[in-house]
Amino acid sequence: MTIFSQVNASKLSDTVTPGHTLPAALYISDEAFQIDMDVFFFKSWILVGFEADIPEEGDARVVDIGNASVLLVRDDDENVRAFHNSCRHRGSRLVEDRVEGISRFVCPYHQWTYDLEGNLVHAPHMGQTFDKTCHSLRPVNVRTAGGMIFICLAEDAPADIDEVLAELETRLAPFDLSNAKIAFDQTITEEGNWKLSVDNNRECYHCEGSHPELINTFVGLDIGFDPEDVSAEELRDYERHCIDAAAQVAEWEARGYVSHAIERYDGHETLLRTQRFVISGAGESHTLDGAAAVRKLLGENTDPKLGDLHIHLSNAWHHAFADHAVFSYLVPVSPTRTALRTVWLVNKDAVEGVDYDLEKLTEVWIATNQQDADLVALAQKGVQSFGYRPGPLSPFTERTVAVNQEWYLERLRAHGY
C-alpha cells in the first residue's frame, strides 16, 4: 500500500518525520504530482511572468501550467489581463506562443474573434439571435506587483495575496522592474520533482562545493554555520560582519530602500520570505567580481552599491541589485521534470554592447542555474532508488528547507490531504 492510498484513513502529514527530507512517494509519485499541481498550481497564486513579457498594448503570451493554459495579455489600455487560452466555440487554442502588437484574438479554427478585453465580437455563421456576450474568453485571476505578474486559476483565489503584492511593490519600487525589459531569456529542464528544485534553492549548504562562481558575492557564513566547526577567528570576523551589515541595513532602510527581513510560512496561504543581504567583492552585483554588470541603473537608481534584494515565493525566487535583476520562476512538468525560466532584467533604455556585456551579466547565473539542475537530477534519482529513506536536516544551513517543508505540509492538509 503507497503513502497515497493511507491518505483517506490519515492524514498526509502523518507520514512525514518533521526536519527531514520528504518521503519518497511525495517527489515521484503521479497521485502526489496531481495533488501538488492541483493545491499549489490551480488554487494557489503563482507567478508565470513579467511585465517585460508584454510590453505593449496588443502583445500577448502563452504559460501553460499542467493542463491548463493562459493568455496574459496588454490591452489597449495597458492593463495586464489573463484569459483561459481557449476559443468558446470548440475549444480550439487561441495563440501557440506569443503574439506582438494585435488588436484581435483570432481563432483560427472557425474565425470567433475577441478584443483584447475578451469579449467575443465576431461569430459567422452563428445567427441573428445569437448573444456574443454571453460567450467571451473566460477570465483568469491576474495580479501584478514589481513587475511581475501572478495568476490564480481557482475562481476563488486567496485573498491574502493583497498583503505580498503591497510587500512586493514596496520592496521593488525603486527598481522600476515594470518599465525594464528583458536583455536574456532562459528555460532548463530539470530532471527532478519540482519540491527538490524548491528545496535546492531554499539552501546553501551545497554552494561552496558546487558554486564557484556564485560564492564569489556571498559572504560565506551568512547562509548558516554550526559554532563548532568554526574557529574563534572566523567568529570573531563573522560577528564584525554582521554588526557592519546591521548597520548597512539601517541606512539603506533610512534611503527607502526596505530591507529587513521578512519570512511569511505558518498559517498564510501565500508564501513570502524576503531580505536584503551585503554582497562581496565589489558589493554591487552577481558578477564574478561582484561590480555592477549594467552601467545604466535600474530605475531612478544612481547608487551602484544596493546590495541583493532576496525574494522567494512558492514557485520562484528572485535577485535584484541596482543595475539589474534575475527573476526566475518553475512549473512542474511531470512527477520527475520542473521547467524552470530565468530572465535577467535591465534599464529599458541600456544598450546591449554599450551600457552591458551579456556574458557579463549572465555568466553568474547561468552557470548556477546549470549546476543546481545537476544536483536535483542527482537528488531524484537518489530519492526514487530503493534504499532511500527521509534524512535528517541540518539546524544551522537547512532550517529554510524544514521551514519551507512545513508549509507545504500545512497547506496540504488545509486542502484535506
Contents of the next structure:
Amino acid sequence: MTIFSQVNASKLSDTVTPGHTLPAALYISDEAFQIDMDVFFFKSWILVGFEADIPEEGDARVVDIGNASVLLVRDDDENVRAFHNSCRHRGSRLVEDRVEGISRFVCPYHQWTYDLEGNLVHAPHMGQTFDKTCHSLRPVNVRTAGGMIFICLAEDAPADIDEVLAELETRLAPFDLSNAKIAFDQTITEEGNWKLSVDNNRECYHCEGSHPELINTFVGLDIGFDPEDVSAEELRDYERHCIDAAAQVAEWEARGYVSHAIERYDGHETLLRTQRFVISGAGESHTLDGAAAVRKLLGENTDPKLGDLHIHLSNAWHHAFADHAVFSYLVPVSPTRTALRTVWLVNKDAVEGVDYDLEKLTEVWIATNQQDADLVALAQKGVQSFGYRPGPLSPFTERTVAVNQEWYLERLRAHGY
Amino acid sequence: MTIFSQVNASKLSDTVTPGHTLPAALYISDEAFQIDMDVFFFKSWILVGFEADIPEEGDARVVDIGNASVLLVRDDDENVRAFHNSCRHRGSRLVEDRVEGISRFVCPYHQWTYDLEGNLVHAPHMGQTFDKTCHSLRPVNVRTAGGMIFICLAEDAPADIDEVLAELETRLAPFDLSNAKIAFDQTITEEGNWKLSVDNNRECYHCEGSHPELINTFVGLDIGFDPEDVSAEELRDYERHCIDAAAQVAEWEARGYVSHAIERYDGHETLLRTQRFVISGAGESHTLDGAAAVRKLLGENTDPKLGDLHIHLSNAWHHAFADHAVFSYLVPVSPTRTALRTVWLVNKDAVEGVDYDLEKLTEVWIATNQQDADLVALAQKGVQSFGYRPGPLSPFTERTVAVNQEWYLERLRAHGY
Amino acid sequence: MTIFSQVNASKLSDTVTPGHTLPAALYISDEAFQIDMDVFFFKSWILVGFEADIPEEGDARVVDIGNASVLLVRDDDENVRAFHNSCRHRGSRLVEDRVEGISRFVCPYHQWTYDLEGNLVHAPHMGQTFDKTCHSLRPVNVRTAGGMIFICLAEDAPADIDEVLAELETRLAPFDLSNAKIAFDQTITEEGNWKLSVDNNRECYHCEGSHPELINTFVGLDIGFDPEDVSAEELRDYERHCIDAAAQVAEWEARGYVSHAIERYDGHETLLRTQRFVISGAGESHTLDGAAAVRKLLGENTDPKLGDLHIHLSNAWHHAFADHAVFSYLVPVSPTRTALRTVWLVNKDAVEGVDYDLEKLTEVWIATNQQDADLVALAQKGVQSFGYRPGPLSPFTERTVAVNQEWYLERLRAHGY
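Having seen the form predicted alone, the form predicted in complex with another copy of the chain:
Starting with the chain above, the whole complex follows.
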C-alpha cells in the first residue's frame, strides 16, 4: 500500500477539525498506528478476554496484543493472573495458544519450569549460585469484573480502573458472568483501522441501511434524529416511547438493576459508557423476533425482560440481556487491519439443543458483525484514498462518535502526542 | 526483499551516467517510487482508461492509481467526468469497481446521495444549517482524445495536454475510437519497476530474441542497427524498403492520414511519440500473418492497409491498424510491480465469430505481453542485485530508451528532485 | 509485525549483557538485519555451496544472498569461479537458477554473451568503438576447501581465510568431499532470526528434550553439565568415557586423522570451531543405531569408525563421518526468517538402494532439522514479544553460545557498529 502521509504525525492531534472525521494519516500511517498501540493498548487498560476462557485451575490462554504476548492463567487459588509469555532463559514463547488443567509451565526449549504463580521452580545446569527467585515470569497488571479480564501492559497503570470495575460489577452482578460459559466464540478480521471499527460501533446512523436483523430489536429514533427530518406522527410516537422507556428504567432501578446512562469520556483515563435500553419486538433479547434465545437465564434472575445493558469500552462493546450476553472486543493487527472477537455467554448450566438453539442465539450478531466488517473495509479504502478529506459528523446521529473522538485526542495529548 | 540503497535518493537525477541504465535505487527504493508516483502519476497527465469503458450515460468505472481512487463517469449529457471516489461524509469508498446505467451515486455507508455531476443531493440527519453545496464530490481533471481518457490528479495540471490531445485527435480521428468497443480486455502484473516496463517497450533490440510472433509483422532493421554489423546485401534490401516506406507515408499523408514521426520528449511536460509504420507480411495488422483480423474496419475507412499508427505516452503504448487498435497502459503497484492493461478495440458493430475470430485478433499481443513481462521480471531481478552496475545503451537500437530516460530525468529535476 | 525497537540500533553492541541472550532489537529490527547482512554476509567469508553442486565443466548454479545474486561456475579448466549474476548491458539476471554443461552464458534479454571466465565475447549493435573488455562479468571472491565453496562479496576480503581453509583441508582430506556426490539436498525455512538458528546449533542443552533420534549417537554429558546436578555414578561413568575418548583421539591423530579441538572465535575475522567426537551406539555415523548408512565409504578410507568430525563456521555446521557427511549452511531471508540448506554427501560411486538406503541415511538429521526449526520459531516468537528480557546462559551447557556471541559482538564493533 502506498501512502503519502498527509499530516506530520508528530502533531497528530492538532490536525483534527472538531466534529469531523480524522485526517487520513491517523487511519493509515505506521507512525499513528504505533502511537495508538502505545497509548491505547500498552499504557491503558484494555479488555483481552473473559473469565470463561480459563474456567478451571491450571487453565491458561495466550493473548497477543501487537508485539506483546500475554499468558492469562487461573492459578491454584482460582485467581486470574497474567504473565509475559516469554521464558526467562532464552526468551522462548512458553505457551503456543492455550493449555488446560496444568500445574506447571514447562518451557519447550530447555525445560525451565514455572508454577502457576510464575515462580521459577526448575532450571537445569544453571549452577549453584544461580538465583531462581530473580527469574520468575514477569507479571502483567490484571483485573476482572463482570466476567471480563482487563490488562494493562504499563507498569504505571491508570488508577481509575477501580471506578470502572466497580460500575461494571454493580451493573453486571445479576448476570453472574464470571460463572457463565461461552456458547459461541467468533474472531473475524476487519480490513480497517481499529478507530474505524470503533467509530462504526459508536453510531447507529448506518443501522437502517445495513443491519436488517439488528434493527428488529431497536427503537428506530433511539439512534438519534434531526427533528426537522421526521414527521409529526413519528415524533409523537417517539415521545410516547420515551415516556414508557423512562418508566421502565425507573422500575428496573427500583428493583436494583442499575440502568441510567453513564458516560466516562472527557477527563477520564479509562473510558466507559453504559446504559440499559428498552428492546423492541418481544422485548427480551437481540434475536430476530426479540424473544429470549436461552430458556435458562443468566445468574439467579427469572425475569426475561431486563432490556439491553449496553456497554462501551475503549476497545470493546457489549450487550447483556436476561438470557445471554454478546461481548465483543478488538485488537489492532496493523494500521489497516483489526481482529474482532465476539463471545456469546450463557448460563453455564444451559444445554445447547435443550435450553437454546445456537443459530437463533447467534444469528443477529453474526450477521451484524459481518455487515459492520464490510462497512469498515469500505471506509478504510475511502479514507486512505488521495482524494479523501475529513467530513462532517451529524450532530444528531453521530454525537457519540464525536465524543469518543474527543476522548481519543485528549488521551493522545495527555501522552505528549 | 532487502535492499541497500546504492545512491542517496535525494539527489537521484545527478547519479545517472548519460547513455546508461539507471542506478539501482531508482528501480527499487520506496523513496524513488514515491517520487515517481508524485511526479509522473499525480502531477502529470496519465492515461487511465477508454471511452469504451463507460459507453452509456450513468456508467462509471473506478481506477486506482497508487493511493488515489478515481471514479470515471459518463454523465447525463454523455460527457466524461472524473471524481475522487470517497464520500464527503465519513470518507467511504463510493463505488467498489464499476456500475452501469445509474442516475445517482448512493454511499453504502449512510446513504449520502450524489448526482452524476457530483452534486450532493441527499444527506439525512445533517440538520437544517448543513450546506450540501460545500460537500459535492471532489472533481479530478479529465480530458479525452481518440477514445482515451486522461486524468491529472494535481489541481495545477500541465497545460500542454492541449497540444498532445490535438495531435492524437488528428491522427486517430479516422478510427473513431470513442465509438469503438472493447473486444478483449487483459490486465497482467509485471514483476518489475514501471520504468523497466517502459524501457522494454521503447526498444525492439530484444524483439528478435523474444517475440517470434510479433516480428512477423516488423521490418527487421526498423528496430535500428549498427551499419558495421549488417551485410551489404541486408543494407541494400533495407535501403530499398526505406524508399518504398517513404513513398507509402507520402501517399497516406496525401490522403489525410497523418503519418510522419513526432517526438515530444525533451522540453515537454507531456510526452508523446507517434509515427505510422509500414507493416511487414500481409501488411495490414499485428496478426500472425499480417492480415486484418476484423472484417468490419474501424470508423468509416474501407482501406485495410493503414499501417501501424504507433503511439508512445508516458505510461502507455498503442498500435492502431485499419481493423483494430491494441492499446496498453501501465499503473505502478509498488517499486517492483506494475499492472499493465491492454484492450483490443474494434468497430462497435463488429460481431465476434462473424466479423472476427478472437484468438486471431489477440494472439500476437497476448504472447508479446507475456514475453515482455518475463523479460521485465528478469531485468528487475538483475538490477536489484548487489552486483548490478548501470550498463551502456546501444546508440543504434536503444536511442528511444535513452531519449525517454532524458525526459524522465528532466521531469524529476523540474520538480526539484 | 509491529515492533517497538527496544534499543537504539546505532549502539547495538553496547546494549548487551555478557553471558545473556541479546536485546530484542538484534533479533527483530530491520536495521540490525541490514547491519548483520553487511558485516557477516557481505564483508565476511561465507559458505554458499559445495563443489558437488557444479561437478562438471560448464555447470553453474545461482546463490542469492540478501540482494546479491552470485553465479558459481565450473570453468573449462575445472576451476570454481564466481560472478555477479547481472548482465553488464541492461543488468538482467543472467541465469535464473542453474545450468549444466554450457560453454557460454547468453543473456536472455539482448543476447549479450560471456565465456565461462566471464569475458564478454558478443554484444550486438554496440558499435565499433565499444570496448568489450570493460564489460566482463564482475567477479566475486571465491575459495574452496574440503568440497565447500566460500565467497566474500567485499573487494577487501579477510585474509585469514587461508588459515581456515588450510585447517579444513587437512581435516577433510581423507573424505575427498570435492569428489563426493549429493545423495540428498534439503532446504527448509526457519521462522527466526539467523542468530537464533546459530545459537540453537551451538548448544546441545536442548537435545535431550527435543532430539530423540540424534541423542542416540551422542554421549549425554558431552553437551556439558553442572557437576552438582549429576549423580556420583553418572560422573564416574563419564570420567571413564573421557579416558576412552582421549585414547581414541590419540589413536586417530597417530593415524593422521587430525581430531583435537580448535576454536577460532575471539580475535579472528573468520570463525572456525572443529573437533572430532566419539560417537555413541554402534559408533560409526549419525543414524538411528549409530551404524554406517553407506557401505562404500568416503574417499579411500576403509575404517568405518572415524567418529564425528564436527565443524562450526559463522553460517554453517557440519558433521563428517566415515560413510557420509551432513553439511548445513544458512542464509538469512529477513530479520525473522532464515533459509537452511542441508546436503548429505556420499562417495560419488555409492549407488542408492545398493550401497545405501536413503531413508536410513537421512532420517536423523531430517528429524533434527525440523525439531530445531520448531524451537527456533518458538524462540523468535518469544524474543520479539514486548515482555522479553535477555536471559542468562548456562555456564556449563551454553558456553559455545556465549563464545559465539562474543565473536559476533567483536565483529560488529570492528566494523564500527
